[in-house]
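One chain comes next, on its own, written as structure tokens: the form predicted on its own.
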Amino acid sequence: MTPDVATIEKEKQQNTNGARPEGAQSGETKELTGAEIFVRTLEDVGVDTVFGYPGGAVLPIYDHLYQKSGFTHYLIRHEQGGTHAADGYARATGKPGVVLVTSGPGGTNTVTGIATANMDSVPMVVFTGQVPSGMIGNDAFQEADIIGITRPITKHSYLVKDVNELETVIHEAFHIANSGRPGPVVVDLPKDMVKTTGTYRGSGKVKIPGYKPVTRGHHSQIAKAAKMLSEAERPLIYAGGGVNLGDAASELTELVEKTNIPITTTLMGLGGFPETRSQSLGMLGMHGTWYANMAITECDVLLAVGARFDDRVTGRLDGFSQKSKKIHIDIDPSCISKNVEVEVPIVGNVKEVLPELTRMADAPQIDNWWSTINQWKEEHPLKVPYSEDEITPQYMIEKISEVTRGEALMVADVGQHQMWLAQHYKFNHPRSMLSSGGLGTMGYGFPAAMGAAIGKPDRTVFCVTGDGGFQMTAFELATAVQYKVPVKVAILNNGWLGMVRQWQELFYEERYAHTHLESSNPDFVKLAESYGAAGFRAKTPAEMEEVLEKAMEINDRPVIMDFHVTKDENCYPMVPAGAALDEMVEGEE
């Protein structure tokens, strides 16, 4: 039997009010079971939320959770949903997401979520059960080599071989996950390691020889960058997800305000600079704004901040920003000059490097550059088609932006809706746009939004998804209902795998192979209601506005909004695969 939410919350409150749990951080040596050491060490490192699913290999831990813990355990319905929820929690709060699952399929079901977090540098610690130590390698029931399976998609991994090392391993796992370039860490727990007794020290000390991420940039390199920016005629800042992950939005804003240099962001960098300010050019890349893509093509000095020059941003590499000298700030030296050669590399934490750069840089004389950019903005704005009879996706996103006043925490799944959200929602705060940018994981949106809402209960959390992506992890509705998580889910229901359909239309002569969903889609309103969530449907703009108003008034359970949108709408601008950024297509008038 799993403890109910009220009991867990009561115990958590008691632990909070009564200082630390017995023995935690006391320095007093105790002999405890591995399960007890596990729970106490998670409390020591400040864990308050765990997404998990029980099973035989981790039952000793769950048996201990039945008695007492200082954190809240959320019973997810599938291990993939748990990793996405932990991912959303981490991106929204800045604290590592924590997952606890059993051995074999419990571990392998986490792989997509771990890979998603790894591609986007999200701090996460995943604890997997394992068969007893003496049975590893014997093809035992529910045995899987989770360390071998996940090694290419984790920052580090541990197989615990001595219960006396468990406490140290957990401390190291959280330190590694959350320092330097963040990322997921897997800790594999053989069943005997959590059943047997070992020594708990409560010391919390972490010493990892050879692991010392560089956080301060080289002074002379920063000075060189400042001189280049100050003397530039057409400078541009290109900000990536490192700004959000590094909590450097205010430092970036100070640099832009002092220098008045135009700035464009990646999908992962949205919110790192307020889009309502005049210097913002919005998102760049495959579905970026026309003027952002032209600015990066024509600039003479490009400052990349916490970005990695991925192919969705650069387009064809030999056509990418050929007229510019490039400066790159990143905490991961392996990212610098990996895809694009840069003239001034600066290895360091963006939060520490940017203030020094701002102090040294002067505002360049760029009136002519701004005249050119403003003319591009006027001649090539983002288009918002409107019809009284049909809901266009772009209009819907703008309405959500209006209803939430740009203050909501938005979570996107993957597809056309993801790009429309990036283009038309006005992000003004860091950590306000969560999406799978690197791996492009369909099914990420809803469970990640649930995790974000759990981590940030004071914020309105919207998930924008498609009828295809939502069905991949819709079963987590049960979790959201059980724990009364008030996520508002807007399904852009066009009856298609929309982005794939768009590519089939543009590049495969309209051969729509296996992308049509309409005939088999469920009734999303009835689906929501069957789980105990609220469900609404809208087919016209007037109905849509009424549904949004109703959804904003519900705060005790998830809300599913089934918006029937224009079926054949395409997402523009678009840079075709293999083309350069200035070869983008603007679409129909």
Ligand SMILES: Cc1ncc(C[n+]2csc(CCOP(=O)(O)OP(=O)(O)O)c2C)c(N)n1
The other form holds:
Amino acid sequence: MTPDVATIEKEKQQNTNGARPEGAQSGETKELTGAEIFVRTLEDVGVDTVFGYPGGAVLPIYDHLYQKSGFTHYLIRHEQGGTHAADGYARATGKPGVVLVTSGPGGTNTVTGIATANMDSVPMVVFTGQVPSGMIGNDAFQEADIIGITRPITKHSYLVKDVNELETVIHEAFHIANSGRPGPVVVDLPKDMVKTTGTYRGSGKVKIPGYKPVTRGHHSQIAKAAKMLSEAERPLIYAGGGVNLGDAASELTELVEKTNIPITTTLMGLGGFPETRSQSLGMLGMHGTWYANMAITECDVLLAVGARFDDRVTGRLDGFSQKSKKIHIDIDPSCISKNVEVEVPIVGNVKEVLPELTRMADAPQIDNWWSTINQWKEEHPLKVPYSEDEITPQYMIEKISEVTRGEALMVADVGQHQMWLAQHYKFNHPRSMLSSGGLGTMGYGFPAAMGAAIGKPDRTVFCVTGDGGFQMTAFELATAVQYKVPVKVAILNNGWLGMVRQWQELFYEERYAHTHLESSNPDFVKLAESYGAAGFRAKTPAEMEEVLEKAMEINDRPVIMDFHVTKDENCYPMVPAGAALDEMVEGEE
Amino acid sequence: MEQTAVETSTKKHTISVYVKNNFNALSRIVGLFSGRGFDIDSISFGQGQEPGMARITITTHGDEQIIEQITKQLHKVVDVLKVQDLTYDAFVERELALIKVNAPKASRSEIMQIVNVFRAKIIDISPESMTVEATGSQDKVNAALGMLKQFGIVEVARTGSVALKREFHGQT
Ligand SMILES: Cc1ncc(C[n+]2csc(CCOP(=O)(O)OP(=O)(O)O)c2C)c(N)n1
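Form predicted on its own already given; the form predicted together with the named molecule follows:
What follows is the entire complex, opening with the chain shown before.
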């Protein structure tokens, strides 16, 4: 056994964490139908929001919901929308997202949302109806092997085979989804399991023998890391989504405040450190800032916190941060040394490891390093082109940042707008930038923003999307209108599948195959109005400012803002695929 | 990415996994290999010492980094209780093969001699064929099969290897 694996094995045994989901401990034993047990147990686990869509296989549950339940059920308009909404709800609140759908097509429609959540470690429990136990395997009407289909994209899954197990299964599902490295769990419910009666015990004990996520980091490893940081000449912190997921933003900020080490974040890590502070270098990677990518190339000690060395971050691996010794804190041991060999691995929860590291680390002598970085910052700032007659996308994001004073909860779709949002919005709070980072799912933005707004009714929620991505899940407008969810949707309408157009321009000699949308785009204002939402259009910066102001006033329904922007703007800096980070291209002129 | 000289450091590994015996666990483990492009050379699955448990023995190959990923990923499967890469320990390993071989009267005694040498067993006989049970390391089973080839093999069924860590290391 490699020493690394031996350590994990040992820590697995030591960390008999008694964590169990909050549950009623009434101890009452009752005969209830599966549907009743289902609803009672969700309440016991503390679920207050369910995104669902009915069908034959889950009718007994829906029939029970007709009478009463302690949670709110939101009828989404497509099961993909439901999983993205639950995902947005989970990322915004930190509580697991819950989805209830029927068998067959109901289940298969959730696949993209489950895969999206899985790649970004989002806690989610998806309940799928299933044909009655006796018919499984017979190609019955609306049968699909949903456990099989979703196996590679879930953290774990259950097929309920005995109604008396239902309660325990639900408790386990929530515990697994929400602990360790979080992720989606599927629970498949054959119709007879929710129809027949079984025992409800009202006890929430969870005991899963093989499952004991590591939380505390190894003390001597942390000490080694602290020493390396204190003695470094050119240290850098690279923080990822683990900081947001692990609610460790304040712990991270304390480390940076004490040591004054520069920090860059991944797309998923945005908001994990306030970008208005001087130590922030913004985002790194394919569309990261010039100075962040140079800093990671030149640093001598690199501390990776809850980040997984994704290829969109590292660029060409053999050109990635060659001069540095690396420290990696991650809750998932399989993420360590997967892509990049690290000197000091620390397996643990960032929220627990960081304070210990901060206590032991001293501020290194890095004045020279800072003057180099500040010079890079000055010579290679992010550019915001401006014109009076045209809305440039970068300016649009800057304006949204200004109007919301960096306080809004921003949800991105996928494309150029996503990168411009990441670059030009000043994120100051954790869980304030939701984005499909790992899977890059177009269509994620709008339903996820709706879920986030449902979970965080006190926050202004913006969705920045493209004319392409918005159309992939625009039908959820009906849901947002029905439940009066005041999501503000800014469509960066460039008439193209912009990000793909950019690649075609740069790498395929301007052969724009099937990326032009303008001639077939709907009238987004009329689309919004036909659903009962508010719709506005702007073609100049002045109009845009007016529209933004109007949108900020509307709080009882979704608002669609159709912003016509410069058609052929490209997103820079850019590290071409297969290049090293210091080979980034800065722009046209 | 360019593949360079990975071949040279590739090594055979025998990994023993103790797991909750349910339909999902085995599929997850196999899926983990196919989904991540890891190789399975052989796999065997059988009931464990406790009810409801199973032991899976997987032989695979790869460089250090790949094997480390495999063990770490196996650890992540919720139903997995224990993962042991036996390669770093002394361990006992066995494979079983049932070999049906052409055996007209004239070649029977020679086949029986070979079977004896390999400490194998004849477990079925018909006028035209014999079925031999051979157990041992993969090499030994290969060798037995090699010797029987000359008579004409009709069918072979082989298990993957099963393995346990060796506890007794002798006097030191
Ligand atoms: C479901 C899905 N299909 C295809 C892609 C590939 N893709 C990435 S970005 C992009 C274009 C996005 O266009 P748009 O939504 O208009 O945003 P823009 O890039 O113009 O800001 C495409 C097609 C994807 N990420 N997801």
